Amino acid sequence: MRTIRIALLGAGTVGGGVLSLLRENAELLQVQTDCRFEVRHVVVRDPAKPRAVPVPPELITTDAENAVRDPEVDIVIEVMGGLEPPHSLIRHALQAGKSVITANKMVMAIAGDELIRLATTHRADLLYEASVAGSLPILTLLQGALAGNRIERAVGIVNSTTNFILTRMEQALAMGVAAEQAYSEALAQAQSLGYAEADPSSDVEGYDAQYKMAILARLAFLQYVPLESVYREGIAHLSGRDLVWARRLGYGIKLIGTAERLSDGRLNVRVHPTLLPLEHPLYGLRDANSGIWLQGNGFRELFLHGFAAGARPTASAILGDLILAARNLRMGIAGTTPQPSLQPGETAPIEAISFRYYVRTVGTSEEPLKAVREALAEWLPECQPVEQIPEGYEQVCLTALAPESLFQAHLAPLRQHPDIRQLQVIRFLS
């Protein structure tokens, strides 16, 4: 029986959850591969660092170079997140023929064109399920059962920790509290958890977001998406307002990532909050679920979705890609398998695109929300009566199907009146 070596890049969140797997299911590992599980070297920033999940003090170290270099290593496991030096990291593992296995989406997305060549050249496996949504085996399935189909779109809430916190902001506005707590206290509750970071941004300004759409589409079209072409909006600007409004309307409010081929051939690749109807199936993920919902010209109609936070989903992934790595070392066959052979394609920007829109103002008088319903006639608005409000007047208005660049250049001088305070807008589900 042959015996896998690990070098296990980061012992964090995800590390720890991959090292508790290993252990709970080794067993299973060895009865899946015929192979034995050995962790070589653990490489962290601060061996003196307290750990959840204990680590034998003889595999700590700091020397991530000589970790990926070691000979004995069979497979490397990136955990460590960031673009370096995990990106180099990477590099050198593939250019030493050893198979890498990685959640990092951020190097996926910004340079994962380049380490699938590397890897192909080297005869090494690169593996990358746990980057996109988790324990969700989307890209798995989109390279095996549902390569044959011609994908149409792809819709869904691949940032679970957002889905968490606009689910809890939506629960303490139902208990109570008050619209401009309801966000921090909600955000506080995911950090408390380890869902966020203590610096949240890659989460609640949509870049975690925006990363894995990048990849999704590249898998689903089988084109090259650069990241800068993936439009990018978090939920840092929503306020409990908005939640509240969208319920009183029949809405829900998620953070979610689409990608479609439009009618003129171009790719659009997106994230944003997005209002969509209640009985939606992705509206009914609540907390830390992820889903995606894809259509395509054989299968019609797929939804994937389940609990995709925190470290023990994300090792389910790694799981399966160790897995899979393993099975082509003992057979002799890693890095054969041919990777999609992607197309270069045009991307479209948002602006080719026309949405419903959800426009709330807040005034310093009734006066100013004139100016707002006056901007968006074109539309046809359905404007709900105006409401005083803490912050002044305040008014929704929901508009027919609009052009996105006409629809933004009407409302873009009226972002610098004196008199508006807010004015929010909001997409709805295309």
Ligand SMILES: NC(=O)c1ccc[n+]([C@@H]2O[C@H](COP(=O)([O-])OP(=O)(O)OC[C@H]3O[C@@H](n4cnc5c(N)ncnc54)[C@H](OP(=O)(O)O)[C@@H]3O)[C@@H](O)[C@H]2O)c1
The other form holds:
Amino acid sequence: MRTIRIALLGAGTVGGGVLSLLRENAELLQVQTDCRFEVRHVVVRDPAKPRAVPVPPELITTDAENAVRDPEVDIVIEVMGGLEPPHSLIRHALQAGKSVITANKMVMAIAGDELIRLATTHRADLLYEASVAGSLPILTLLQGALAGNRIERAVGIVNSTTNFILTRMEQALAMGVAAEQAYSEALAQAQSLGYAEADPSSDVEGYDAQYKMAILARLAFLQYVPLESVYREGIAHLSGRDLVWARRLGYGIKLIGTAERLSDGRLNVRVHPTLLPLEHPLYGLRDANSGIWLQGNGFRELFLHGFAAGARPTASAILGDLILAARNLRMGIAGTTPQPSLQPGETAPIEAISFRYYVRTVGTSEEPLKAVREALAEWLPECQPVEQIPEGYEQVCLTALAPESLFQAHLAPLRQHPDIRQLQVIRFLS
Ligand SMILES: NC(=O)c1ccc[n+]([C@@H]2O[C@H](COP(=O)([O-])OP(=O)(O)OC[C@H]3O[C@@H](n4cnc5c(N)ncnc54)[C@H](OP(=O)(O)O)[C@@H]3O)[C@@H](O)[C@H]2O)c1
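Right, and the form predicted in complex with the ligand of this protein, after the form predicted on its own?
Next comes the full complex, this chain leading.
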């Protein structure tokens, strides 16, 4: 029986999950692959750090390059995070003909095209199921069971941290917590439970979801998707008032990623807070759940959802990739796992789309609210009665479908209006 030797780069949340599942499921992995697995190196930054999952001290090292270059190592599992050194380490592993499994969405979104080419050249597997929506097998499906379809649309909640924060904000608001406290309290809860980092900007500013949507769109639409073409807006600027108003009007707000082919053939990929009806399946995803809703010309619709992130769910996706890579090594066909043959194609900016909008304005008097209504007049705003709140006068309007470029141009002068304190615009699910 072949022994597959692994270099594990990182022993934090995900690395710990990989180590425990490798131990717990050792027998199962053997049955699945007819291989034995042996971890040769566990690379960390601080060897003295106490670890939730114990690591035999003789395996621990800080020398990642050496672990990757060890000729005995067959497969490198990268779960460090960040662009460098993981990008260079993955490159070196592939150049040495080793198969690589990574959960690193930043690397795969920024440098994925280069690394995929490198893997093909060096006949090594590069597998990254865990990089998008953790345990949900979306990339495997797109490259396998659904590969015979023309994908029309992918819409989802791909960042579980923001979903947790928005769910907890709604719950707190329903229990009477003040709107201005709801976000900071929910973020603090997410941090204390380990869902959000001390610096939460990657999640709450939408970068994490932007990386994931770039990777997902590339495989769904078989097209180069430069990261900068993916529109990004996070949830940090949302107010508890927006969640309260959305609920009153029969909607919820989620951070939604969308990738879709427009009627002119261009691809649009975007991430932004989105109003969706309370009965929409994506709204039903609570706490740290994720979900992706796909439409294709054969299967029509498919909805994948679950508690996808964290140590064990992410490790589950990594083990799936490990089994595939090990089977390929055993059969001598490493590097033959299908990699997308990407076509050049145009991407469209968000300005090419039309949306319905929610517009909440807070002014020092009723006068500037009238100016907003006039600016939106073309799109028949249905406005709620003006309410007096501690910050001033508040008005919420919902519009008919409007082209993003024109709509934003109409609102732009109002953003400088001296008597407008807040002008919040949230798109509806299109
Ligand atoms: N957490 C999740 O739920 C989740 C889900 C899907 C994908 N991912 C992805 O999985 C990856 C790992 O995430 P994580 O949550 O496990 O991160 P983490 O808990 O911060 O763990 C990172 C590990 O990598 C080590 N490390 C980081 N930089 C290093 C360096 N320069 N040299 C040597 N070791 C280094 C750290 O060492 P020390 O322990 O000594 O600090 C730590 O063991 C990221 O790409 C993340 O985006 C995470």
